[in-house]
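The form predicted on its own is given below as one chain in structure tokens.
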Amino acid sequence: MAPAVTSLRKERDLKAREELILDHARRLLAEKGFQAWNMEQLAVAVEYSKGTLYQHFSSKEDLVLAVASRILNLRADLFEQAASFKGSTREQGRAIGLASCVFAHRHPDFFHIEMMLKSASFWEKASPERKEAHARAGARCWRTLYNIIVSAIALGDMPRLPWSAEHATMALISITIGSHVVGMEHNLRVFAGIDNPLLSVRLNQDLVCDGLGWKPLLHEHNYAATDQRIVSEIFPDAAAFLIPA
């Protein structure tokens, strides 16, 4: 056999091993959380020796981060795929707030990872290499979204106010991310009487562009018949949980 041939076999080999292993340690972190699980019970799960998993992985610090981009990455598809919509900027960066909100619905465990990662005791102990490659997909979730702002302020759908598009990326990717996290909290859906949190999510969405002066406001567009078009354009799959009833 061509040494080509074996190396790509090799790559490919390692590549399904790689992915079984993040496949078993996200079911970990699901069921267990972080604390609650090692290494050597993953090494059983997957049928390998804990060696053969440090080859991939320097620590399970440096493989959760590792999980935690690979479903970020997923988001990130979800955002590039929402970008596509064809209307107003308002109208495309709603898409995109649809997005986040098909994103926490099928995997509403990321958010619980994601907090984990702004441990700087969590942090340090992952592989550089695994750093920049979450980096890598944290920033096509921005870029996305900052696109269509920029875009906005170039149309004049949004004021060149004192604020930068930066800011305004920032605005709405805070209180996306926030609204997930709190929305996870029994005890604070209760008191702020939140029956439906990705509802929540999305009027907080749009509670800041219109705050931030983003043309067509809430009340100046049927926003509701914009949000049918997305769905059945771009995530007919997850008209039941986003368009209520």
Contents of the next structure:
Number of protein chains: 2
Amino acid sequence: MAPAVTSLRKERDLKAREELILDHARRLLAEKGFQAWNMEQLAVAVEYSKGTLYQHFSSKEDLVLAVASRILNLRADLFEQAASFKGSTREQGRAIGLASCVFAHRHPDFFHIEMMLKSASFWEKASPERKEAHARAGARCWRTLYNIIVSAIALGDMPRLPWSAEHATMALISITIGSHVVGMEHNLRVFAGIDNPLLSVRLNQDLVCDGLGWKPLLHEHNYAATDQRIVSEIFPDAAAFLIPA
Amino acid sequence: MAPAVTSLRKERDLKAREELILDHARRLLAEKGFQAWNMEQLAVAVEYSKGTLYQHFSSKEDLVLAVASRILNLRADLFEQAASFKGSTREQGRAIGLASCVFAHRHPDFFHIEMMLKSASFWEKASPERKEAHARAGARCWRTLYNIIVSAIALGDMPRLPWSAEHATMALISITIGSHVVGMEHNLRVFAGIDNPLLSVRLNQDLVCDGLGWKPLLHEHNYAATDQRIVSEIFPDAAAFLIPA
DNA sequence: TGGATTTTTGACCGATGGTCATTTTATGAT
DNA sequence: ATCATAAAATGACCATCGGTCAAAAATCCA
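Moving from the form predicted on its own to the form predicted together with a further copy of the same chain:
Every component of the complex follows; first up is the chain already shown.
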């Protein structure tokens, strides 16, 4: 029987190697997409053999899903930080909106990867553990926003009818994802004269919040000041692109 | 020199064969996604050889893009039909919203294909002509909605500030695409207790229209009656799922 | 130190997108 | 009808890549 201490070290080394693989895989995904690189190249990059890669991941798709989950957890981290903002429920919701922009700015490759995951074959080839991990990461994001909306309804900041808290959450997530997807479209951007897609994301979030009747409405409050506070208290290093000159 | 009459017939035959290929490719895409079928299988299905397929399409990606464009043009057709609805500008916008649901119901495979197109490598491997054709089809959808919103602003149905007609168009397209993408997510649907995703799409569209201040607002008008008219006048065969019992 | 166990490796396999020399078919003049 | 020429269809073939596994290397422990 092996001593516990060495087996612990092994586990740590294994974990570190997995991180190394994920780092390089992410870089390749960002640089080349999914098809334009192969497992052999990744093996060379991390200085292990192809066979070793397959001890960590059951398929190329499984590996990509792991990359996506890691980034999605960073998104959830940002959301949870944002949710700690002290202010009205709508201000907290706004903080999450800003968090989604900070995230998009820090991880511009994420949405491409996430779109890739919508393609059918990924979920067939990925291992159950990774699928579950990804669902957990997604649920973290969802829950953070959902909790704020439940508070908003409880406090009377948002009217009850005719949508449930779940519907309201889904609406805000939908406008955020949709705006990012549309903002990625190069044609549409030049066609619609949209130079800063992240600004559009925020504007669209405002529209939905107003549509939900989430008080105080856009015209009832100085949200530029709120933005200043959010940025300085939670995302100080993101001021440059969140607060336009 | 070949007589003009035979060359015309050839062109017609060629076009017919391309349609045949596209039909089968679409079926395979719907049944198996992108990876789980190959060009040889498609060749057998259409009873031509693989080489002949490559006289029509420069790559598998090019072929899939052509499938997507054909469906996207059907979407534009529906939008243009909807835009002919006689009523207030918001009612016309609503008709387009319903059209997007009719489309999603008739072509449930489209969004999977469209998500696939977001993956980088497609655009590198597709031919310039197909890329342009796809952009044109997308622009048709965009323009139809845009024109209505321009009218709405001109007529005073929608306030001017702080969004341009382009922004408003983008917001509505974003909520529509985003809602469909989120609605596709099986986890989220069970998590949020959303049984009918198309209903959520419409509700979310309403939220954005209200957020834009598009008159008459949801609570100022009986839109259930409008829906009845839209369905009976424009989408009579879609009544079953557009108007819940 | 040496034998047992675990881990790593890369040659190898099957499948697939894409090519192109060869074969087949269509055409039109005689 | 026949034939020469041009056009089109074909499928054998190639290179590539995801994934496997027997052999080699490294590690461990008595």
